[in-house]
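Here you get one chain, nothing else, as structure tokens; it is the form predicted on its own.
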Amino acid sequence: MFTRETRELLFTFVLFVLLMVGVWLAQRYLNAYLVRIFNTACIYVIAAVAYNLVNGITGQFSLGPNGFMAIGGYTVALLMLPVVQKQEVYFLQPLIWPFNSFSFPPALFIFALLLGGLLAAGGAILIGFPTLRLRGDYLAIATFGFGEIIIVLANNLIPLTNGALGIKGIPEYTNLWWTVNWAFWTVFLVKNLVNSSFGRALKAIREDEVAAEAMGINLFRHKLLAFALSAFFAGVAGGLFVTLISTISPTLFTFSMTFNLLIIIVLGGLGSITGSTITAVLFAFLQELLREVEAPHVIGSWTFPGIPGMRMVVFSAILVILMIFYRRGLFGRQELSWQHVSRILWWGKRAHGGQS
């Protein structure tokens, strides 16, 4: 007789196999446009679940995932861009050593992503070490400033980032195999972390820091580890993103990226990994569907010009409406587990049997 943990692990493995079959079918039969949207959706899943670990699970208000994604993105771009391409891209000022003398082969793409994530985690430790010892909104202010500093540095460190021109011609290594795998393992690891004793300590910190500290929980250590882990996955997401669109510039990871992720986790429910995952996928598809509101339209004799940025106006309106009528988000703090799936299937079989 299987234990509950063994059954859940078996179901998770079956889900992983089904996802890999789905990836194979998508790569084989879907057009490039839909594949690109699915890739973007998976990258949003990685970044949103990581962001929710800090904002929703730990209860610390951070506004800096765009900075961590930028660190990961630039790291991967510098490591994976071929040397010949570097000489062509950096025509204003030559790229500094040692990046001008080597590049990773495609087989080492995984190590480039891991290095990007580790550097982003290092940035999180750097900014979190002084601020996470304090309480209140200090983390939000510090992380917002950190993100803006990264953008300013990306604009001005021309020998490293190529400034406002950015880095173009990055090899497109990102595909569904990479994004779906990273999204799956991000959700799996964060979910298991949240269900562990460490995760329960994070939830205790979210509910009441004074009570959590009185129970013997080291507030600073738990918050710093959660913050660093969140930044690591944000850095990986940034690396996957730049090798999907084959370019990076300072405008790619502005505060609007943080705003996108904030919309995702609030709409899905602060503290719900399920909510962040589902809403991230919906957000990626809605972004494409709402391009119509930015395009010019002709109705009879009237011509309505396209208004750039209207998609974000629509998303902001949705967020405001949700906050007014349903503040907890779509899922609140609820999670969809294998127990829920089994219960749903059992009730479905029962209802079907009753009808027959």
The other form holds:
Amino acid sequence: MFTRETRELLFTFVLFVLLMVGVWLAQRYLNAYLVRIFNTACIYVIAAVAYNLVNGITGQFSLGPNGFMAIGGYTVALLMLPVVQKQEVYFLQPLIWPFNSFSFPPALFIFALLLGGLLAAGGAILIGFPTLRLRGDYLAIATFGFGEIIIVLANNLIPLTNGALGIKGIPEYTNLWWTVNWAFWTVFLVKNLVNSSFGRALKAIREDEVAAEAMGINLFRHKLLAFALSAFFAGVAGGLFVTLISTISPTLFTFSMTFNLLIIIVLGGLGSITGSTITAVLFAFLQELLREVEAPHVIGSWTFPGIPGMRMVVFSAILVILMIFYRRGLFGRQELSWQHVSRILWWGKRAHGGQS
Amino acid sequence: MKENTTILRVENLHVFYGGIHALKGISLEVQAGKIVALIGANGAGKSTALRTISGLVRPREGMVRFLDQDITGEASHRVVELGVVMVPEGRKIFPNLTVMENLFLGGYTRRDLEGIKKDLEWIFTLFPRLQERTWQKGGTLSGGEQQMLAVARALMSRPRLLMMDEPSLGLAPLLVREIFHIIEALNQQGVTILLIEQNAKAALEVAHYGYVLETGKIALQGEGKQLLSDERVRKAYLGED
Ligand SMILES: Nc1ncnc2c1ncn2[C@@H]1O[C@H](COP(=O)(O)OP(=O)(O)OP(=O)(O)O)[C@@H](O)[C@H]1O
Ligand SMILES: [Mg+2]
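Could you output the structure for the form predicted together with the partner chain, given that the previous block was the form predicted on its own?
Full assembly next; the chain just shown is listed first.
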């Protein structure tokens, strides 16, 4: 009836419509706390799937996403913060020109996000250019250093970033429409990219660089493109995040953000987009649950003090346990495709038919 | 292409790995439509020669010409685009990708979808075993099947010069025969081949011309049959006294 491609496109479209209906319902009936967790979950999905493109699909070891998210976050904050608000926030040292004299109207929010992503991609090209030509773990070291430098800059470029005080009162433009859409389109784009001939080349690079080169694949160009694209989405995720929580400061995008994302993509299975997506959502919820562990509790006449930092301990323990018993993550390199789904539906129908 | 046109010309190639002088001024030629064999003991520098022609290693001195172009030190993806393609030592197929994905990667530099489809059919007539296993992961193929996949993958790029680094390595005698049959069949269909082999006898039997490499230098050269009957070759590489 349909070719496989059109059928899959149809499935994707149906999923999109369902998601949008879900968002509409959530906006109306879900409490603000849960909505916020879903927003965070979507942002993690964007950042994790993008990160997986480099670390899982292309097999390069980057530790950079926190730096790229910070670039996107500060860009969007500077562009979207109203001018009046800027004068209040920058009381130590005034904000430099031109940022002190303009801000984007709400309608241009999408462009602020895109700019944040582009600047982050620019940062990626800057570090990728000298390091991606080299073999080995230079990328890990360079990206780690890059993230640290961004934080140092955020702390010290006070006329631009307001230093350690950070920027407060960023308009909360991010809502479920934005986050769900970005998450959906990020997954859609990365999935299609991975299944294209370009994506096949990325996987070939992961498998064996020398063989990939012998196939005529330009290693440097492919790695750089994947890295820049990944940074773009990390930048967008950073921008969405600061307009969700309405504040940014140097402590928001420290290395622990990268560590979180690393946990997500390793647990989901390096190279599996499905895995990254699902574990990103689980992670956002688990993080909230574990917040409870850190808070003080009163049981009868006993008061248990909270244990700060417990979350990290629990996550690290989970990571260790999973790496021992489930080394390839929950999904390995498998993907849930529409073929699987339709097979399941088909079997379901058949089973049903048998019963009646 | 005309008979006896030289398509590959290597002149006075010197290659170093750090302080190791791996190739000490080798020169060789490959003519269109021929099979040329490069034989030699372990560590003689055979793979180094191929890697240098492919652009994976840069020579310190000397020149590589393909058709009318100087490709000395050219990036390897450029060399592949020109039609010089290697089946690397140790097969190096992509173990976690399917047979089909491996084959598509072989044709990565091509844009003509129709031609790619035609070549896939051609390759499946050459290697029917691969056709039965298109969805299998490369790493789960047997050693012999992996070697066939490596050759098939290289063919997907429609090479003008196919360079094979020890295609018979680690294969059972029956499969070695099959691989050499395929090499001859390919050549009869017009593919020019530069063949590296430890299995000197089998290689020289199919080769039109041969070079013997000894510790980085060409020690002997001549027509395949002629080298086969050469006393030094018989002693050193065919294990006869
Ligand atoms: N990457 C490298 N670094 C240092 N030395 C190398 C490197 N690659 C090869 N060599 C050395 O260069 C010499 C030639 O190696 P090459 O791999 O070309 O030999 P070969 O003729 O292909 O041998 P074999 O038949 O065992 O494959 C050897 O002495 C080897 O140790
Ligand atoms: Mg060798």
